[in-house]
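Here's a solo chain for you in structure tokens, the form predicted on its own.
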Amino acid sequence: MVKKLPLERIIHNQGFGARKLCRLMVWNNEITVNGAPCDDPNAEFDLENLLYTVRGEEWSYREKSYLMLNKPSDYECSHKTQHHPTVYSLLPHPLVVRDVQCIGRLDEDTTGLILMSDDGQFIHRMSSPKHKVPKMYEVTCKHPVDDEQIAHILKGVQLIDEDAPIAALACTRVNEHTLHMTLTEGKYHQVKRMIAAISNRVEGLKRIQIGELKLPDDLEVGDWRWLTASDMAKLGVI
């Protein structure tokens, strides 16, 4: 059975405004509708597949919002910032309404792929530590990395606070100061602690890869684009 909901409480389920804005938008011809427009509150619309313009701008109907953002560097993965902007000022104004959260934070001076979301279930799937979702970093370090340190981080090096050494699950070099370091865990400051375990430093830091899921070419960097079905199959979540 195909679910209808009134155009009014679809715009405010979609995070454009209190139901009276939702209304007032509406009676002054600032919605259309699959193209046509619509200055009804109560007229009801199938769900599925529905398209809509908020005063110009093209919508399509999401229950649930699941996004990648190319997160910046000095930007802070946090609503109450300290020191740096928020990435949630890089998202539209509805989506921050909605309450998409980062699944994991980056720090300020990391930047690359990072998942927002605001449906529970899959930032819990994304996150939970049980799961082991592998993240492939791209690591610049200041000094040339050794095969020998290689080694040390894939069997494990031991961190402060920590009861047991922590291994990458891979560790590949591309050139003699960057590495590709998958991790299935997201311990403070992870990378950066092991690399110093090392007697290294780490110069940059880009998240490049969660599952099977690739930072595309073409996302810039501040930009974001909503998950495909073939982006969410390669977080194995479809």
Second form
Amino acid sequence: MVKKLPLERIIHNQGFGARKLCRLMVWNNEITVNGAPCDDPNAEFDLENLLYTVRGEEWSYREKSYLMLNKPSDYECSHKTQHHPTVYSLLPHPLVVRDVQCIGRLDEDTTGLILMSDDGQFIHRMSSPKHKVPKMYEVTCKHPVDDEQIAHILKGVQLIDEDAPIAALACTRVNEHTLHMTLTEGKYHQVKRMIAAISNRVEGLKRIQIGELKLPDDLEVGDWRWLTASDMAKLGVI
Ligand code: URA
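In place of the form predicted on its own, the structure of the form predicted together with uracil (URA) is requested.
Complete assembly follows, chain above in first position.
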């Protein structure tokens, strides 16, 4: 079924502001649709493959937003931050208006892959402990890590405030001080606490993979991009 909506509503529900403001933007010739200017807020457009520009910036119509961000250090994953800027300041404003949320939080000094979305079902699918989505971290440790410590992490370490020992799904050494560690839960400071439990200390932490989706080498620190169909398949959702 072809789904059509008036331009004013399209611009509004894509996050460009109140209906009245969106109407004014259309009247002001600030919008083009599929390559042609349109100054009629009531003109209806098919939403499928809809391309539009707002003040010269290109957008495609998206019912829901799915994106990845390469989080820099010294950014916080919350709206009400305490010491550092919010990761939401790295996104275009319309995505924030659409209430795109981080799927799981990284500490302020952790870098790397964060998924973000405004689709509640997707957020639940990716974050619910029931689904055990694996997340891989590159962990730089203060002291060299030996085989016994890796075996301990794989067998399970007892963390304060946890009923039972917690094990990593996988843990391999990249070099003397660096591990690749995969977890299926997202407990508070989990990597740092697990590394502390083997008498070591995390000096650098980067999330490099979620499910089968790797942090792309060409996504600069602080940049974001839309998730592609192939990314979604690697997350196991299509
Ligand atoms: N584990 C941590 O300790 N910190 C993070 O940011 C993510 C996992």
